[in-house]
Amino acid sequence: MPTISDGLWAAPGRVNLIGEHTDYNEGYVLPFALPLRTYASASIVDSPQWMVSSEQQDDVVSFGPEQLTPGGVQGWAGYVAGIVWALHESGYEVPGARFALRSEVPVGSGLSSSAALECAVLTALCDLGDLDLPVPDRPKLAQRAENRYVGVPSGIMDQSASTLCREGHALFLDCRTLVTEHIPFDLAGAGLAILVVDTRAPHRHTDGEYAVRRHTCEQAAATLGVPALRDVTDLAGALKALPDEVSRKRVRHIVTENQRVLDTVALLRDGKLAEIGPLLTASHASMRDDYEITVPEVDTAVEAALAAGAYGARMTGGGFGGCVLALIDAPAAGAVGDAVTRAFADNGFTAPASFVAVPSGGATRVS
């Protein structure tokens, strides 16, 4: 890649093991970052001015101060202007600098990329501009730009993954206080394995479904008079008060995948690591009948997985296409990707991709 003399950062990519569409629900979630990174190769210059290259774009972006307004960057470039901006917004005096990036993370998996490339160069401005901003407080401050700057109305799971998460561990992180614990997560102690399958199915953030179910998880805790979902104890007496299907589904989901996290994070405290699969799988079935996020591609991966000896399966990220995790016995990882790919054969879709994802560090220095 493109070298810039003052450093190399690098922030990772993550999967989300339980917890789906929680997030904004101010509920729990329980993600753990991958060893698949994106990389920001950084140094200041002298102006306020900021120039980004990526090998993954033909094109090289450059904005200055009056740039520094909620869309004035579209596309690509406009999540790096939205940490600029996020940090000047903030009171912080930001360097101008000079970015040439570098992602292992696949576009639009459902393996956060944005978020990636957000916090590497978060890091990265930080450390060059020697900002004061506590590591606890720059996940916030990254999805704010994903939020106000490029429009993109995400929880703050992803950037904190991202920036927080420690080798070999999950993040428990409950999203209304940000309070975090680091659950022991030794898959191969355990002889476990978590294999993700990337359906190449396209996985979109932007084409309003993410929005529409937030809004109508707000209107729902609107109704039932708290302050979000997270809030509600009586799921049947919250079911019978809400005025439609629409809302009883989504609001179904929401408070039994909170509780589906505390099991998971419960039984993980207690070693109890194949002991998940089945709170793995009924996420699933949640997040197709009752949120409506899957499509068939990721729905048969769930499904050939589990058919090969998977304890476990469910799909990962906010829907619509993107990846699918299975908790499997770690030999049998060739074998259960060689059944979903048949699968997908069968079905007539694009030959899936897999990999074995290993629970890694959050956003650092490289160099």
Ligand code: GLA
Second form
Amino acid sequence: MPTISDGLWAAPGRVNLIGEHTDYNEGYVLPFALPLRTYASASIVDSPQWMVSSEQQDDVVSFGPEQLTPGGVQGWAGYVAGIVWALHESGYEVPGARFALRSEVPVGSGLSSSAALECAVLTALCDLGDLDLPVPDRPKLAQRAENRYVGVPSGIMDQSASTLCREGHALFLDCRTLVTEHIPFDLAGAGLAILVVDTRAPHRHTDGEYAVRRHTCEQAAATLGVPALRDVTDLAGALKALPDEVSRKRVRHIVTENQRVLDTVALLRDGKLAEIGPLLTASHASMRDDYEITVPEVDTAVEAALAAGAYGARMTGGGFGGCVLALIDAPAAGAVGDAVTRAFADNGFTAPASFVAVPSGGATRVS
Ligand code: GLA
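Next, give the form predicted together with this ligand, keeping in mind that what was shown is the form predicted alone.
What follows is the whole complex; the chain from before opens it.
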């Protein structure tokens, strides 16, 4: 692990309160950043070379300009190379650097460990190289690294959350205009908490299924003659116009989910935090029945949390495993967590892990 360091930067993972798979349909999302962060200790080297080590990995990866072509570096370090590539592509003079990484964000749990890594490295390189890349423009660049260099067709939500979130707030993002609003989300003040349950369900076909969902949505928008499903205003009419049941279900999820985000934001603006519960639960049902991205472990976690008194609960993130969030009375965290653990044992599932998620700030220099 290199000890030389010009500074330490960090970027968080996220949970999405509501608005799932709406980002690549140019709709609305409402994530908040977690206190769990990926740390990048970084120092400049005086040649165009990048060296990356990580406490979570055994290998040290080095790359130079010849690897700055999509797919040039594979595996976990590809996210770092992707950021260097995307900056370079946008005309920035990227300083050579040595990175030592450490992450608190669990990998493969749907908490955006990849966005945390990308955004920590991007923030470090912008500072180290004194690059003139305004903070609001950084998510788009990090997304391009993931889409084009790593080859994952994700939307703009995760990098936006990791970069832009504010402590005590959820980030209301219009994924078409990229206009943001920080919505106060003072859970503690309302005596509430968000319990995140990592179901530890193995991801099944995640990447392929994500791409298929995205493709179906784009096809449906083309059939309906709109630029994106965000533009569907007459759901009943759209459902009549679509030729197949799968497209109808996907479109119904996206259109109703966008409305649920808007309804959630309206309630939060009025300080009615507990009242968003039914919207969270309706979002879950829509992901389960219409978008078909849940698995038995997440459905069980949602049902157990609701039975234990949660105001609402839903899977969060891309799906096919990962985490569930439940809105609960703060003192009930232990009891709700235990109820989910018991339900998992009854079903023969691997024991889940739970933690209370406090809305936190985005990427920053630490020292
Ligand atoms: C993943 C993607 C995001 C978003 C969510 C689903 O986290 O990276 O862009 O599409 O899935 O809401």
